[in-house]
Amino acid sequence: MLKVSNIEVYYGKIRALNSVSLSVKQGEIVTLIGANGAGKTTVLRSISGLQRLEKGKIEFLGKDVSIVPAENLVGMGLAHVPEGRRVFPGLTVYENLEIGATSWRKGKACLSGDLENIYELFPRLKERSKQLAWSLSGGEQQMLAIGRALMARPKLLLLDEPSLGLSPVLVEQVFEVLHKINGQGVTMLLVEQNAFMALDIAHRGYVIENGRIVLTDTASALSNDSKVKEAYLGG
């Protein structure tokens, strides 16, 4: 489904991805994991079409997308959840929800099954549908930005740290969540500090330090390995 070849990203003189490659398969979770500043936003703002490329290929369903504005890239099956959720705080949880079909839908298009489908992941956005964003809580901001995404009608979902902030009962909760997600036939490229936990949903994973991918395997194997456990999973 997706195919990133050699791709290269400078922040004015430096560079922030050195030759990144990697590949995620149809119904796949894959996770990438590294330290902050490793170049882990950089590579799923890449991929969604926010940083341009010094060098390199990004491939979506077979086609090259590497100059392939990001709001086509959503009409096209991709999106993408950033770090920090970045909901509409002046809007309605049922007005950001309805914001993330835009790709899809033509005028008045009847968007209750997609919202029923969101509604049942997330309970609670439905019992806050008329709130505004801002008066969330952070757990629920997170919710509603990842909702946000699936309406949408994403193939493939890229995630930025949605663990970020929330307390270890809601963690487990949002995981949970991604996983029935991917269940229902959603595609998952996952970016996460919280190592164990995407480790623990996820097919495979890469590790990326300074750039640059050093090390890739079925998430089983990099749980068992001695290097990631130590820099990455508390010894």
Ligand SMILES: Nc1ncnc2c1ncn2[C@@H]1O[C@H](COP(=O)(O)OP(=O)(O)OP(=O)(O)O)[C@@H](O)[C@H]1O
Contents of the next structure:
Amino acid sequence: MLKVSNIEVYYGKIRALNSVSLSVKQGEIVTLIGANGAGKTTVLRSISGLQRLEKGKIEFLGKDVSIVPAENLVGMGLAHVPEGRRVFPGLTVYENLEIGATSWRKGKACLSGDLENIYELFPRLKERSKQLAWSLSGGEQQMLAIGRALMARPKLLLLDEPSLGLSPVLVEQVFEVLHKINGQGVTMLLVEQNAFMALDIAHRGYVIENGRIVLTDTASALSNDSKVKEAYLGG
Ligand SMILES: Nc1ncnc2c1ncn2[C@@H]1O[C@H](COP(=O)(O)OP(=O)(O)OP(=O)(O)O)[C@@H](O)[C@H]1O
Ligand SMILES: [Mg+2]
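Mind pulling up the form predicted in complex with the ligand next to the form predicted alone we just looked at?
Every component of the complex follows; first up is the chain already shown.
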């Protein structure tokens, strides 16, 4: 579904990604774990066309998308939940979800099925559908950000630290929902600092350090890897 081959990204003269390659197969949850500043967000931004590549190639569904503008990728089935719960603060929960639907499904009748599904995944959002997004709690905003991405019916969902700043109970809830969404057929590339939770729901994973992929394996092998344990799972 996704193939990233030897990409390099620079910020000015600083190389942020150094020959990064990774792949995601249909149906998988693949996690990318690494410390602050390792390059995780840069990888996701590169995939969704928000970052210029110096070198390398990105293929999505067999098509070279290295030069496809970001706004066209959504229509192809790629959705990105960026770092930091970006919602439209002045719009209601319902309006935020409505905006997530791609333009060919703007009609109310078309939306209702998708809305029902999202409200079922996140009952909190249903209760608060008329509430303005700025007044939601942090966790509710994160749910809304994920819900909005799902409204585009993505084939591949890119998630940048969905658990950031959430209480342990909410983290569990968000991960449970991600697991469910995957069960509904949505493939995922999940960036997380909460490596333990990420490896728990993922099939495979990659470890990134200083802009380089240093390790890749099945999620269970990574969970048992002594280096991963020491660096990312708290010993
Ligand atoms: N717009 C930018 N201009 C200059 N340097 C940048 C920019 N964005 C990121 N960087 C640098 O690139 C490196 C990788 O950043 P990136 O945001 O991809 O890391 P990350 O793994 O997502 O970190 P975190 O876990 O803190 O979110 C960092 O050293 C960062 O300072
Ligand atoms: Mg980041």
